[in-house]
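Form predicted on its own, single chain, as structure tokens, below.
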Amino acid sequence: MSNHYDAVVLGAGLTGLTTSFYLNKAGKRILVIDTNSRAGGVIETQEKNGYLYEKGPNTGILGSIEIANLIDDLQPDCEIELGNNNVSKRFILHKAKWQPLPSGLKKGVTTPLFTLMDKFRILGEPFRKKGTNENETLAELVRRRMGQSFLDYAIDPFILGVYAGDPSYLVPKYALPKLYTLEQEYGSFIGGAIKKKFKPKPEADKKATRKIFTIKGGLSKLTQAIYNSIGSDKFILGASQISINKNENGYSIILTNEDGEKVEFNSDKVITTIPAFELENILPFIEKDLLNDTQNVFYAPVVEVAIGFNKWKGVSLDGFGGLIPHKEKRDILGVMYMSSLFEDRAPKGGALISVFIGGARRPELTKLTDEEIKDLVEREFKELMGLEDFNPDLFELSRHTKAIPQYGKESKERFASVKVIQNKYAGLYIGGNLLDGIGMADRVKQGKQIADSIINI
């Protein structure tokens, strides 16, 4: 193994597989590194009694033309599977009884979830003014346009399935740019909307149409494919005591491989993908204080529990699943269907269903025993789901201490943060979830722009 690379890439998740596949394909010379011992970081998909179930994110959206590529670009090592009817039938938690989450204005006008003064709101809001401060939070913003109980039953429950967060420390601007930029182009959410519904989109965009998916097989398939094609001998897993510095001609990397042996390095370049957290002890040349706004990030715990019955005799599974909106006060963010979105997720006539728990503001319950879960969850099971009995033929639990990374005001330091180090330190670029979004979308479109910006140098 030759000891100098073109870059060396710190992380094997779904950005640093997606940086190395693209410089790894333009030739250069690419060493990743990673702590675990398999790439995919908290992608990981599991087999067990028949059933195929995630341990990290479920689905991912087609919400970036950069991921449908990548798609593209693995076949036919990597096949798509995009959700079916199901996924466009969502419920919210109403009062203790699932209700269908409005589709349109209509229906937005005649569903239980909304008060009659907020349904008159939603019909007044495109013709409100824009905002003006840039760090309003989600929840303010909302109120402003939709009113409360559009915030308690629609927002709520949304923010609660993509960042386990909460709406009043999450600000639209870096947690929801799309939605930001909504109203201050548009002056309107429902006008926006309609305006560009009718925008011409350019042919390669057409690609990104927002559709649920998955990888027959589990999302696995998809990092396994990334890894496969850039070939293991170019991967060091299962490192530690990791430690970068600046030499005169690019970095040196010192870490200890698997085998307990010291090896070093040299890299012309150096993408980091790692979580804010780690960046310290990995980059100890980098002043403190310019370390301190990058690695400011609040990151919200979640337990995710795979549940599985060879029989099911509860409530109907016939949508995508069901979200719990923080006000109805109970102990799951809320379930999702696998088995009804996608193929050979559970043994026939089965049913395999995601849980969530913990999250920005119950971030106590992730701290119960497995066996405080497992009866948490049979509680909510019997009141919410139609259960008389709880006996699961697969239970799984994962318990991810810093799931999600919430984008709150100081994102804003954060992002400025990164933009100063990376001008001071030629040759080093930092990534992840960090920074420009959570979803499996944004980690890709990430990844492949770092590559870009190295390739076109």
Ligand SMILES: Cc1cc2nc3c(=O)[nH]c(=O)nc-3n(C[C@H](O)[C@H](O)[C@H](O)COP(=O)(O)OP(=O)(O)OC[C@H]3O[C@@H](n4cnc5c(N)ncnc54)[C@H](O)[C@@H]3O)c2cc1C
The other form holds:
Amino acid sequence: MSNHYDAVVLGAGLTGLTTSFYLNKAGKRILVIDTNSRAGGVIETQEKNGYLYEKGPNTGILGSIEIANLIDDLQPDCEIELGNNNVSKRFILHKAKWQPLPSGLKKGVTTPLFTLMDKFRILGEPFRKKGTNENETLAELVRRRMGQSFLDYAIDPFILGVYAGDPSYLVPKYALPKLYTLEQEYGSFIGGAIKKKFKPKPEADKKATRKIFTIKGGLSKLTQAIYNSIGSDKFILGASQISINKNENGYSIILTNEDGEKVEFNSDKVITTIPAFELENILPFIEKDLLNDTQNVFYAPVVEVAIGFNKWKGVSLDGFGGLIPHKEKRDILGVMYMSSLFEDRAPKGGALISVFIGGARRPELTKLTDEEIKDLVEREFKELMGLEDFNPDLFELSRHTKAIPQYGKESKERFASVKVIQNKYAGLYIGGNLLDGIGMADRVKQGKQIADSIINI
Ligand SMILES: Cc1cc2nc3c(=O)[nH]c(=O)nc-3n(C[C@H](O)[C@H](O)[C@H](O)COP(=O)(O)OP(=O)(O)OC[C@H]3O[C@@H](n4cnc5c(N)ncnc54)[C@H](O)[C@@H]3O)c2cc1C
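Here we have the form predicted on its own; I need the corresponding form predicted together with the named molecule.
Below, the chain from earlier opens the complete complex, with every other chain and molecule after it.
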């Protein structure tokens, strides 16, 4: 029985690691398989020349109880670090100048980001009829309730920051379900937000503070702590030619390990947490039309650059960073001032900035060569970040050709086909970022839910 498992988890990113952590904790015999030779998925922290930088996600939000609980469950092996006071100072580029994103009513009235007409229009938001089209795009929804300038200078940059996405593609029902529900339940964003604020929260929910966080030493310390807790003997990393088949007792898994040996395992349950486009390679027994719907999701490409300056001579980096609305027609999506948010990110007196390029609307930029990207960043930094010379002491580029799944109207069929597959093939669980949200908090929530549904059978 040594090659028989209670559960085999495909993918050792944050989702797969979370599921594995809780299954392992509950005493299940598990095996975690990943094609990559390290655990962590897109989460990857690196150190160089005195800089501590991220190649994937930069920050998390304590947006679900599950992520707060996971960090607690990993104590004392990973230490949370909340973003400092700078997290609330965010900037939006408007007519080539950085403007603070208004936080209160007074600043909202005086900001140049929104037109006078839309500022008046917003007063009528609570009285506008709620939408009836479940496939309405985010752009349509915001235009209808708040006006074009709110779409251009509040929602568009927000969506760039979260999805690297396009509001005229994303459908709130799937991409921003909380926002969609706010309108559907309360008839208004403003009215709903106020009512929710005064609604008593269950004690457990209070842990989901929505605060910005990282882990001391970088986000890889989180995934590493999970990996260490599970134990390296339960992982097969660097696997290739993975194929799963249904048999009378459950599933058989065949793969080639890092040493080039073909190995076979059996398992009662199989959990996939890999990206949608990988599913057809490993699940040959599933009908093509079902898989087509499940895989129907566009992953926006992103290039991320970590830039360090031992001595910063540009604009003040006192804040979270800045986002650049599509309307501004620039070649970068935004900048995050990592060394202003968190400790020990740059040598003393230096600055570490993360820059994002590409996304759903400018995918062509992610195909530029490293040299061309460096030129582009130099041009933008000289024009927007107040630098006369561009001689960074760190310039590390990370390419994510299929980075962030975009939840458009096709999501309805995708979510439905996952249910059909799971009902048809008992013991097969399809997770990962093709459903249930894209952020780290969503990933941990889904990973925990999958583990619970297996533990509680
Ligand atoms: C550039 C970038 C920036 C981001 N920034 C943020 C952020 O700031 N905040 C935030 O909350 N979220 C951010 N996200 C989203 C974040 O990626 C997710 O929240 C989370 O880390 C994804 O975890 P996952 O396990 O679902 O997927 P992944 O991390 O993609 O893990 C999937 C794993 O599956 C493996 N795999 C692939 N194919 C196979 C196969 N055939 N067999 C076995 N294994 C396979 C991969 O090697 C990988 O390890 C960002 C994402 C990207 C790409």
